[in-house]
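Single chain ahead, written as structure tokens, the form predicted on its own.
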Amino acid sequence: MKYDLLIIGGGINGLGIAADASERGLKTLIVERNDWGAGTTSASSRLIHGGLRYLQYGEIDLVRESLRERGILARQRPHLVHPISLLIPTFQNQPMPGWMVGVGLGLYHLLAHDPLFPRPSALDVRDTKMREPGLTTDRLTGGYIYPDAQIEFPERLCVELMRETLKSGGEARNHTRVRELRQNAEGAVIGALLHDELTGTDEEVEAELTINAAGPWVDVVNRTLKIPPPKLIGGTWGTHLVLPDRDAGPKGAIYATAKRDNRPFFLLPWNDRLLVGTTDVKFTANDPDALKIEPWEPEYLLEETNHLFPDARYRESDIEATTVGIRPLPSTDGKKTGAITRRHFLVNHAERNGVAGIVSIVGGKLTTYRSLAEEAVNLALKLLGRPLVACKTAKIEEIPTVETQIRDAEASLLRLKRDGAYARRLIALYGSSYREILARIEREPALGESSSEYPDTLTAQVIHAREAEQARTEDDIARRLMTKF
């Protein structure tokens, strides 16, 4: 089989490229060796944000781009991306004085210029404690509140992009690994040998252009070339903890500075729990699969959480889950991890290394996946000698509000004589596509019963995951339903 475009890597960036490319008429195939969004995407802080701390390193253009994309995503996919208000508590003798935090937030607001996200505001000690009663008063001087956005389930966004790829005529295969890139006599990449990890079958595919969007595994894929290019990825890893929600813990989202090493970290309400992270450590091994959480990381995150909320008294036994992932940042020498740029780069190997037919994606973050994809598809069209077709992924259509969709879903469930309490969860996972679930129940009423295997789930959702969302394993199903983390 021959394609215009082969995309390697089914994280948020690869899927964004696939959806855009297929919509613009390119015959596209995307492959992912695991499941959609199961790597770095699912190990993120689950924020769609402008990158407040990037201002500290002078990356104004990156912040502006991120804030623009934040606004687009919050309007396009409000069931997944919604504004949240974060508190930055301020303390005596902290590395960055409170007035400087206020100046940064003012610039952040000016760069956004978005009515969906209100102006930041300062709080005194009393108002800060009213907002967060459990917050320590030790040297507390007040705080600032500012808006950003959260995406609780980026895995669901990945599934949506996969389905959009298929709808536009593209192909998508999960659990499919690239054994090697294939090259012609001149050294140009002309496709790949693929291996289905579940069936054990191999297939050779041809492609005019290959985009390596494998994230932390970019160099691993490129090492299958006859003459591998220099190392591109110099990633850092980050760990998060999932903790139970507690009365003495945070009531809302917190953006704080760690006492031990002055690193920024988040405490975020997530899926009726608390998500805490992240660490930021240089990854120096050649194999991203070798990544493991270090024992000090949970200790560090628990210590910092308990420093801010001493009466919460979180312990290691309270940890419900951990996530760890590698940020696919550009390879650099000597820079502190926090100072490594979060920009993305498109590496055209024909220009860089004399190997035609392949482009590698370096960097990129959850918030800017759409703009990265637009840039990548523009480059692909140019390299393929095709006319530049306008990108449509920034288009914002009028859609019902989330609350309206929840009310409609609740009424539909009750009409089908099913529990309306499922409505909120259906909208959170599917948005307006919840009607596909209800249509299954209308055709087969037994599918409206609660699943015996997955909590807070209808049997119709399990069937939908298998038949419409490429869930090929039990873990895939749990990821579609967000019942496992």
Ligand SMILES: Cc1cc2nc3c(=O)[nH]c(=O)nc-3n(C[C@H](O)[C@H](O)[C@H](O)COP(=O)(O)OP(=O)(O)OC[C@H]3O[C@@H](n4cnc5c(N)ncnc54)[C@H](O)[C@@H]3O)c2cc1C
Given for the second form:
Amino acid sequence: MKYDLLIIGGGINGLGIAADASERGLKTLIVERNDWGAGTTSASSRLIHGGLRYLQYGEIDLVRESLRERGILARQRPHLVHPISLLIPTFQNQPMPGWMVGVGLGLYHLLAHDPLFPRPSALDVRDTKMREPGLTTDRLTGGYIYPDAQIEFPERLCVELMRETLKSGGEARNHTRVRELRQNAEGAVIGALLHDELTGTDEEVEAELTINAAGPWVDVVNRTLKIPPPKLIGGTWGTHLVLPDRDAGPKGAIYATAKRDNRPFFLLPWNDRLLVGTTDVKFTANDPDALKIEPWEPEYLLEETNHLFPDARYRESDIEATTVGIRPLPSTDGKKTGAITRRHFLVNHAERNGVAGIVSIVGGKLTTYRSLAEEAVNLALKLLGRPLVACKTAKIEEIPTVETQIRDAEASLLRLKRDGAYARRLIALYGSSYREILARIEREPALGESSSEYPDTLTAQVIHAREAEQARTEDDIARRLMTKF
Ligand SMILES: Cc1cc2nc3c(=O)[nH]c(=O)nc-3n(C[C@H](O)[C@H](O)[C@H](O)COP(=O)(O)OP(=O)(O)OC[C@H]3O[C@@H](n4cnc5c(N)ncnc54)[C@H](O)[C@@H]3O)c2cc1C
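Since the one above is the form predicted on its own, can you give the form predicted together with this ligand too?
What follows is the whole complex; the chain from before opens it.
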């Protein structure tokens, strides 16, 4: 089979590119060796943010781009991306004085210039404690509240992008690994050898252009070239803990500075639990598959959480899950991990190291996947010698609010004589596509029963995951339903 575009890696960036490319008329195939979004994308802090911290490093353009994308995503996909208020508590003798935090937030607000995200405000100690009764009062001087956005389930966004790719005529195969890139006599990349990890079958595919969007694995894929290019990724890894929600713990989202090493970290309400992270450590091994959480990481994150919320007393035995992933940052020498740019780069190997037919993606945050995809598809059209078709992915359509969608879903469920309590969850997972679940129940009422295997799930959702969302394994189903992480 011959494609215009082969995309390697079904994380947020690969899928963003696939959806945009097939919408713009390129015959596209995307392959993912595991499941959609199962790589770095599911190990992130799940924020769609401008990156307040990047202001410190003078990355104004990146912050502006990210804030613009935040506004687009929160309007396009409000069931997945929603504004969230973060509290930055301030303390005596902290490395960055409170007033400087206030100046940074003011600049952040000006750069966003977006009515969906209100102006930050300063709080005194009393107001801070009213918001967060469990917060330590030791040296507390108050805090700031500012808005950003959270994407609770980037895995679900990946599934949406995969389905959009299929809808506009593209192909998408999960559990399909690129074993080797194929080159012609002149050295140009002309396709790849694919391996289906579940059936064990191999297949050769041809592509006029290949985009390597394998995130931290970009260099591993490029190493299958006859003359591998210089290393592109110099990632840093980060770990998160999933903890149970506790009365004495945070009530809302917190952005704090760690006592041990003055690093910023988040405490975020997530999926009815608390997500705490992250660490930021240079990854120096050659194979991202060798990545493992180090014992000091959970210890450090628990210690910092308990320092801020002493009565919550989280312990190692409370940890429900951990995630770890490598930020696919550009390879750099000797920079402090926090100072490595979070900007993305498209590497056209024809220019970089004389190998035509392949482009590698370096970097690219969740937040900026759409603009990265737009850039990548513009480049693909140029390299393929096609006319530049306008990108439509920034378009914002009028859609009902999430609350209206929930009310409609409640009413429909009750009409089908099913418990309306599922409505909120259905909208959080599917947005307006929840109707596909209801249509299944209408056709076969037994599918409206609760699933015996997956909590808070209707049987119709499990069938839908298999039939409409490419869930090929039990883990894939749990990832579609966000019942295991
Ligand atoms: C700890 C941490 C916190 C973060 N927090 C945030 C945040 O809050 N907000 C934000 O915007 N960004 C955040 N990021 C950054 C963001 O998560 C990543 O930059 C982004 O998810 C990268 O997506 P990707 O598609 O490039 O990579 P990935 O999601 O890793 O996708 C690459 C895919 O390629 C696949 N692959 C590899 N080799 C092959 C092969 N041979 N054949 C086929 N497929 C292959 C992998 O299985 C993987 O799924 C965070 C990152 C980390 C690590």
